[in-house]
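Take a look at this single chain in structure tokens; it is the form predicted on its own.
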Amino acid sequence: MKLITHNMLTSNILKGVTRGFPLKIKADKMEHISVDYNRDFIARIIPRIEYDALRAAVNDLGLNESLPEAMSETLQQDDEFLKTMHKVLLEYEVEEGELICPETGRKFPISKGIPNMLLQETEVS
């Protein structure tokens, strides 16, 4: 699972959950897979990214990537920043691990890079 995917997942569907984003992320196995850099794609996707959640995920995973504390309009045009965002969002893959609801602690397994967000009928609100 790429961090771009993680940034868009939530557990708000769980019964009683109102604050299901961002999901905590724990990796047992990660891979770094090179992906061709596409400046236009990254520049277009950045406004849709929850930046604080991305920084938290980078920290949770212990990635050696330096992301500024805040993202400005100027930074969104900086090529070095865009390359770093490309790497963080598209090149790191969580192969095995889990996503954790910040409110309930419910764990969702990640297996072979695919998060399993299926719920039991009793968990749905």
Given for the second form:
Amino acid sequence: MKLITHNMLTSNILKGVTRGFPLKIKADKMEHISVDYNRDFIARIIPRIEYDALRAAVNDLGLNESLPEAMSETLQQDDEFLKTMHKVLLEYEVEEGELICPETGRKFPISKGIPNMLLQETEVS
Amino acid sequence: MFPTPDLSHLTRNDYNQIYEPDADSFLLLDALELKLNEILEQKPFIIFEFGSGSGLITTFVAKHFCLTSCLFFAIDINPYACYSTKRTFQQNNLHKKHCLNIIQCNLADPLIDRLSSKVDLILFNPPYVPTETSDVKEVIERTYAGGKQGIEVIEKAIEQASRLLSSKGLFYMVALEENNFDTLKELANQVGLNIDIILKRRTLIERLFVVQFQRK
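Counterpart to the form predicted on its own, namely the form predicted in complex with its partner chain:
Time for the whole complex; same chain goes first.
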């Protein structure tokens, strides 16, 4: 699971959960897989990213990547920043671990790189 | 005609766990090809497939309908289908050009909020066979069991699609005659979508058609 995937997931279908975002991440096994840098692609993705949630994920995983506190229009044109975003969003893969609902603590396993967000019927609102 | 994606990595063992592409899958590919120009004009960037199974459809679209790098989402309730989708995408060498997000979940449940009004192209070969219930245990049964009139899963997918589609986004879905076009039209209208039949085909055992949905 890449961090871009994490950035798109919420647990608010759980009973009693309002936002369910961002999910916390715990990684037992992580990989770094290099992906060809495509400036246009990453620039197109960035407006769709919840930046604070991405920073929280970087922090949860203890990645040694420095993301500025706030995103700005100028930053979105900055090559260094785009390269860091490319690496953080597309190159880190959580192979084994779990996502955790920020409101209920419900755990969602990540196995062979794929998060399992399935719920029991009784858990759904 | 575009060639079918390479599925040579999938074996009989895999098809015991996931749906093996059949006439309905190929009908959807043919319908997409028929709409090639319309889809290319939209320049889809975010593409979503419900129940991606072997990964055939997502891979076909990535290969032939995306001139630049795109962001794909493929979901399935079946973990084997999730892994198969990933493998098929890689087997066809598309993982270097595009970004594929695979999530094991029910329809778009955990993605609806973040992808609301952002998806340019949605694809679905649903469980459309009328059965007593769509709530069945075996994963392989869940690939076809559509519940009453075969539309229990379809109904939820149409509702979710109406929230996911971008303003000009397109949604393509396979259906069975017994699902009843008028019923589908009513479901679409209720959530503000237009629906058109774009291709019909009679197979040995089924009368199938493919519909296109778009925001009104």
